[in-house]
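The form predicted alone is given below as one chain in structure tokens.
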Amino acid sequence: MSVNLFDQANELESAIRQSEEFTNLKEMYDAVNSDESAKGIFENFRNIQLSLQQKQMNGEEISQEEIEQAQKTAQLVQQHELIAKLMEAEQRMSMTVQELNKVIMKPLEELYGSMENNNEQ
């Protein structure tokens, strides 16, 4: 019997969007967004996180000026609730979603893996 996994992903997208932690995470996000102080922390925290990654990705050095600045960001997001409370919600969205990975990805991680198996006898 074969399975459509279009349409089981479709359901796995669904799933997810009603999940307590895909919900939280839109709560906070749209509370984040709807306080002007917390929405501009946030904002150039993301920022500075993106500007610093597409730095790393392309191989340039980074300041200890851009360093700092981005530690100080760092303290003020964590200070701001509303903000370290979104922060929460997404860090447990990654881990649900790495957690889904490992899910998806053990028919792969078996079928190689036996492969391995079977090459060291």
Second form
2 protein chains.
Amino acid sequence: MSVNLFDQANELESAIRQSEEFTNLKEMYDAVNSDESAKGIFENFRNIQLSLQQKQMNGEEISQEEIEQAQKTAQLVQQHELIAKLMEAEQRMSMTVQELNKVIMKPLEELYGSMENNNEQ
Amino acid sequence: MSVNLFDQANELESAIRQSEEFTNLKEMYDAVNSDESAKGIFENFRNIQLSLQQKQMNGEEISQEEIEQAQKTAQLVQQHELIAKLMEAEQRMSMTVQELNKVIMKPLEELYGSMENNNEQ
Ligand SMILES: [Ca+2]
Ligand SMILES: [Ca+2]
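Having seen the form predicted alone, please provide the structure of the form predicted together with a further copy of the same chain.
All chains and molecules follow, beginning with the one already shown.
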């Protein structure tokens, strides 16, 4: 990889690290992690989400009981202000990453886009 | 999104566009596209790959005949110098994108990594 590519990637990395989106996310994580109750609820919620995702990817069936447990935990999570703020911060960070990727991937988008147009001719 | 984030993403985009990896990929695409025979073989190969991927994602069965057709087309593709070069260029570009992503995503990796360590305590 060329020096310039690597330099630009490092500059963007540093801009992300200093961004409001990232520093806010980090603060919210720290806040949740230093609150035992919030931490427990959040970890429980994450574990249930991960387990359901895993089952979906493996094509396994998800029981009515599991759906209800997931819904109950999601409700608990939404009622917890610290966790709600963390999840909001996560969503903002994730949208920012998507926007950054859209910018960065423009050259490849254009190239593959032009290829598809060629195919249709 | 802050101006600095957006500026840095644009600078990285421009570095990608000017990179040896990308300009080489573009050249190889153009070479394949202006060669009718290469273009046909390559498009056929891509279509077969896409159709097999689709079937796998949908959990559909792939017949012995389809496997053999895919293997035959892959052989044709490898024997075609222009296409082989294009696929090499694609692989280099894809590895570069992966490396860039690894750099850019370091802040988030670190944050989520530290969370996982917290969970294990
Ligand atoms: Ca820069
Ligand atoms: Ca700069």
